[in-house]
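Only one chain is shown below, in structure tokens, and it's the form predicted on its own.
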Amino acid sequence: MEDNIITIDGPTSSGKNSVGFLLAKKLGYKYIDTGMIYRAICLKMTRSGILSTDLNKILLINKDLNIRFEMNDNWKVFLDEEDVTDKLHTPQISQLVHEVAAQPEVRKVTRGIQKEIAKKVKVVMGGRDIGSEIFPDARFKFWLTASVEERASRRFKQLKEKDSAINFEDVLRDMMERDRHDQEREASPMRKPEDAIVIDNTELNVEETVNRMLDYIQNA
């Protein structure tokens, strides 16, 4: 049983990052969004002109990846000591990350990065296969979910701030396609750990979701 790790898995826009960050702050842990590791790899690929088909070069990036996470008032990601937090969600990176993260060899090496991080500090780690594949022996494993319509609405509000022409129906369709892709991919498909604590936060805000998780942790 791994007591220094809390895993949070779930589909896109289920609140993993907001919830994970706040939960980690309340517990004095560090929050790690594992998806940002893949996005950092993709950013380095684009800067180096590496294609998604060049597996050997991608694996070299993975091997030498200099990434760290900071938690103060905000959560930040540093790549090669540069704050790249605001550079990891461009359309180019979002498109590329689907291709890169689906490769079994890449996920295998990235798993090592995640495990190394967890050896050094107490962590709340969010993703899609953390409780099922990476840390199946974590004492507390949570599965966050919400209706696809609610998740699409959350994503729509985020995108609308950057692009006023965005259409909700398109976001909903993309969300459903992303769910299907995550569930059917060959490498570490998204699935709920059998012993995970399920929290549907369709009607809950971040604070309410975290308080429910703390109830489980403190009363265990």
Given for the second form:
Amino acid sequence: MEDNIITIDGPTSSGKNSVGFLLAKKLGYKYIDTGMIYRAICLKMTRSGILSTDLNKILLINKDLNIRFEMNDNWKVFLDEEDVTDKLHTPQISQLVHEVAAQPEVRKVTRGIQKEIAKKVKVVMGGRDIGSEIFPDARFKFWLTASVEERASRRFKQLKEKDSAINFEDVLRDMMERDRHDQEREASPMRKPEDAIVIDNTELNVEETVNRMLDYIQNA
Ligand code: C5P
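Could I see the form predicted in complex with ligand C5P next, after the form predicted on its own?
Full assembly next; the chain just shown is listed first.
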């Protein structure tokens, strides 16, 4: 049983990051959003002009991948010692990332990075396969979800701040598509760990969701 790690898996926009960050803060753990690792790989690819079909070249950049997280009041992601935190949610990367994350060889590298982090610190780790594949022996595993309409509406609000022309129907369709890609890929698909505690936060805010998790943890 691994006591140093709490896993939070679930579909896109289910609140993993805000919930994970607050839960980690309350417990004195660090929070890692593993999606940022896949996104950083994509950033490196786009900067080097590497396409998602170019598996050999993807493997080459993964060989000497230098990704580091800084986790204080706010957290930051460094790629080759450059702070890339604000560069990882561009539409280009969001479109590319599911294809890259579906490559088994890429997942071997990300697995190594995730395992290394957990050796050093107590960590809450958010992703798609953290409780099912990476840390199946974690003591606490959560599966966070919300209705697809609610998740799309959260994403829509975020995107609307940057682009007023954005359309809710497009965001909803995109979200369903991303769920499908994550569920249907062969390599480490998104799935609920059998022993995960399920929290549907369609009707809960971040604080309420975290309080539910703390209830489980403290009464275990
Ligand atoms: O969480 P986020 O949307 O930033 O993750 C980006 C993509 O990375 C996801 O759509 C998913 O395809 C992939 N991912 C993954 N496994 C993880 C975390 C993210 O496959 N543990």
